[in-house]
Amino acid sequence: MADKLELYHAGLSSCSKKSRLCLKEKGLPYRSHFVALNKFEHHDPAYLKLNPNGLVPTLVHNGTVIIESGVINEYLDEVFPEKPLRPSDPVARAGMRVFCKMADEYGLPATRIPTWTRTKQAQLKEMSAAEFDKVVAETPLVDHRLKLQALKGEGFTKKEFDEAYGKMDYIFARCETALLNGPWLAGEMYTLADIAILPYIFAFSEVRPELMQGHTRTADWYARIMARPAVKATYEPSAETAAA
């Protein structure tokens, strides 16, 4: 029986792009299910049965559910070893995982502060108290509930923005140093590290374009990776992302 892959995603959201890019780089066909975050479809009971965190993306492989974009990508590379995206050398693979961890622990929270302010705040402020309370009550993760409450109120604080910008600086600096050792973040091989970090460099450069000017190796890496056919197919608007 042929493998059946389905991806529930939100088009051009950062974590959705991570797993969509992994699938496209590996040439794996999948059925696309768009989840409209602005309609809170990620809170639907049917979706929460798949992903109790109420997050995107979610992979379903022959009926088995895998959640968390970084975990999804390692799973795909392990189950479908053709066109590998992980180094065979244990040291290089460890270096790759450091960047994947950095993407989750630094990249994602840094992106949320400016992105949620731009994409969610106006919608939340227009909601009635009852509508907003329902959205908060249906949000599984406590840190997300707190962020929604902040946006409904006065927004994120200067301290939160400063912390986000500090994380952006840190990731750019780490990329700049890593790229001294090869054309890609884990060395000579294009890996899941590059796929994991890319959506955050993309987002950071939109918020703070001056970061690219001060990190020339990272800017060169960014230009090269954005020219890859799979990246273009993932990052550019398409029929798959039209609902975004």
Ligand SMILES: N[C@@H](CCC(=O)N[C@@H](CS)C(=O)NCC(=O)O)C(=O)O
The other form holds:
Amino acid sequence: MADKLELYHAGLSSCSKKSRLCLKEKGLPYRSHFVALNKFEHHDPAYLKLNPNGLVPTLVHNGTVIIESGVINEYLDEVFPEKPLRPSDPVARAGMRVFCKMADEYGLPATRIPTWTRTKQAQLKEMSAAEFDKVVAETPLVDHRLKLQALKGEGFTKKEFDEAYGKMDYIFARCETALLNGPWLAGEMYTLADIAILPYIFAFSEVRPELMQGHTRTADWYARIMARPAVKATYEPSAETAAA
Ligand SMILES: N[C@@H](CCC(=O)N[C@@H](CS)C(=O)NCC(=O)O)C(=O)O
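We have the form predicted alone; now please give the form predicted in complex with the named molecule.
The complete assembly is shown below, putting the previous chain first.
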């Protein structure tokens, strides 16, 4: 039986791009199910059965559900070993995982503060109290509920922005140091580390373009990664990037 891969994702979401980057790099075709975040389709009961966190992306492989973009990417590389994206050397693989963890723990929260302010605040402000309460009640993750409430009120605090900006500075600095031993973040090989970090470097440099100017090795890495066919196919305007 041919493998059937389905991806539930949203066009502009960094985590969705992470999994699309992996699928495309490995040349794995997949069927898209777009989840419109601005219509809160990620809170639909049917979607929550697949992804109890109410987040994108979600992968369904021959009927088996896998969630978490980083877990999805490791799963894909394990199940489809052609065109490997993880070093076989355990030390290099550990180095790769450190960057993947940094992407999840630092990259995503740092992106969320400016991105949610830009994409969600006006919409939440326009909602009636009843509409807003429904959205909050349907949001599975408590930290997301608190962030929605902050946006409906005063917006994120200076402290939250300072923390996000500090995380951006830190990730750029770590990339700059790692790339002394490049050409890629985990060394010789293009890996899931590069794929995990790229959507955040992309998002940070949209908010703070000066970061790229101040980090020349990261800027060089960014130019090289953006020239890869799978990366171009992920970032160039398409039906996927246009999907909400
Ligand atoms: N750790 C999760 C995080 C997923 C996540 O936060 N996805 C975002 C998009 S990047 C989302 O679904 N946000 C819901 C929203 O914006 O309401 C993963 O890596 O898959």
